[in-house]
Amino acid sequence: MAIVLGPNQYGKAENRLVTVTRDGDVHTIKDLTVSTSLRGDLAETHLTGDNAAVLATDTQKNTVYAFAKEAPVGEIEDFALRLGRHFVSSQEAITGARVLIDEHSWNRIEENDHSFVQGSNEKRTTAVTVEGDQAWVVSGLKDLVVLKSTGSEFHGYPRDKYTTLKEVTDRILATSVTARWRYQGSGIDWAKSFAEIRAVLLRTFAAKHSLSLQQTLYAMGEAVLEERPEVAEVRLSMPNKHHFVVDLSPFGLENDNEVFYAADRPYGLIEGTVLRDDAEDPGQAWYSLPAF
């Protein structure tokens, strides 16, 4: 039996980067968490401790900050592509780079040019993979919390001796959406595409009469693919943020879907992929990401 080194990568995780762009008295904030990872001919550092091919993770961190100064960060997809291409082109031993970026939202305080209030926990995301002279972009969002107070049912499921859940024809449906979509083609306006995909996801969640969260998930992914030709595939992870009707009968009160107990755990976790059947297989660029 032989023991060999399998796939590996290394990098600097969760570099916190904040930039201030000053256009006279008007300031703009970019708040990012940037993670870099490199792969290539790195066997010697694992097997013998020879670090001749290892670009230090501290250097990767410094590159993030230097690039933010040398040119405007711009859209997170463009910034990630700049970083990934730099690492692959500048290091002989490095054949691939993965750059992950989360963008944290800040909103300008009204009637003030340089003061901000932090937005929700929702984050815009991108994952860029560079392999040689090729690049793939997977963008998305996470922690997008949505709720509809009607228009959702759940019934018709199998029942056995352990089943206690009651069937419902009107319930609160709430979830925290994590969505990733894989781009295809070129010349994409990243900001416009993100805004319109997000709008499609929200509009479909609100409008779709739901018989299950699975049905809602598929409808959301399907709508993105129908309306956005630049997207090849969508992955969605949607925990069911349960809201249970409180039994008020001990107090002589009726509860007509008005008072609920919001349970944070345990929760149902619904995940799925919606894709074009003729989409090009991106290989490692997509499938080496966590499934959801």
Ligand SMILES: O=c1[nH]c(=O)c2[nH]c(=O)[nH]c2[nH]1
Contents of the next structure:
Amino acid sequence: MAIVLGPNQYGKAENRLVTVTRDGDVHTIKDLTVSTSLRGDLAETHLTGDNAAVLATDTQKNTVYAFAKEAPVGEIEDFALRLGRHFVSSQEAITGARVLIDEHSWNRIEENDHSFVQGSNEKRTTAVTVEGDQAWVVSGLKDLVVLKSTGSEFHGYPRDKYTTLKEVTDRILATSVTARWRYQGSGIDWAKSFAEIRAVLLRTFAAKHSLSLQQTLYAMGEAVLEERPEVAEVRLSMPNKHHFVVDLSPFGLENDNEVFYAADRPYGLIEGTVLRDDAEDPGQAWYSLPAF
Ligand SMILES: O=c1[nH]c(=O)c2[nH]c(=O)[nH]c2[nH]1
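The form predicted together with this ligand, contrasted with the form predicted on its own above:
Starting with the chain above, the whole complex follows.
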């Protein structure tokens, strides 16, 4: 038996980057969390401690900030592609780079030119993988919290001796959507594509009469693929944010689906992938991202 070094990567996680772009007195804020990971011929540092191939994580961090000054950050996908390509093309030992970016939202305070209020917790995300001269872009969103107060049922499931859940034909359906979609093709308008995919996800959540959160998840992914040809595959992770009807009978009160207890845990966790059966195979790049 021999012991060998398996897959590895290293980088600087969660660089917090804020930029202010000035157009006269009118300022625009971009607030990003940027993580970089590099892969390549890195056996020596692990096996002998020889760091000749190791671009320091501190240098990776500095590169993120310097790049933000040297050219406009622009869309997160473009910024991630620039960083990833830089690391792979400038360091002989580095053959692959993964750049993850979360974008945090700030909204202008009324018409003010340089004052902002933090938006919701929702984040726009991208995960760019560069390998040699190839690149894959997986964008998405997380913490998109949605709720519908009717149009959701759940019944017809097996009942065994441990089942207590009541079958319902009208319930609150709420979730916090994490979505990742893999792009195919080129010349994509990242901002427009993001806005339209987000709108499709929301519209479908609202419109689909739900017999299960699983059915809603599939419908949301299917709608994105039907409407957005630039998307090959969608992965969705949707916790079921349970809203339980409170039993008010001890107080002689009827509860006709009006008063709920919003439980935060445990929660059902519904996850799935919706894809085109003829989508090109992305190879390792996609599958080595977290599945959901
Ligand atoms: O939409 C649902 N899917 C489930 O699998 C499930 N399980 C459960 O207890 N409630 C629900 N709701």
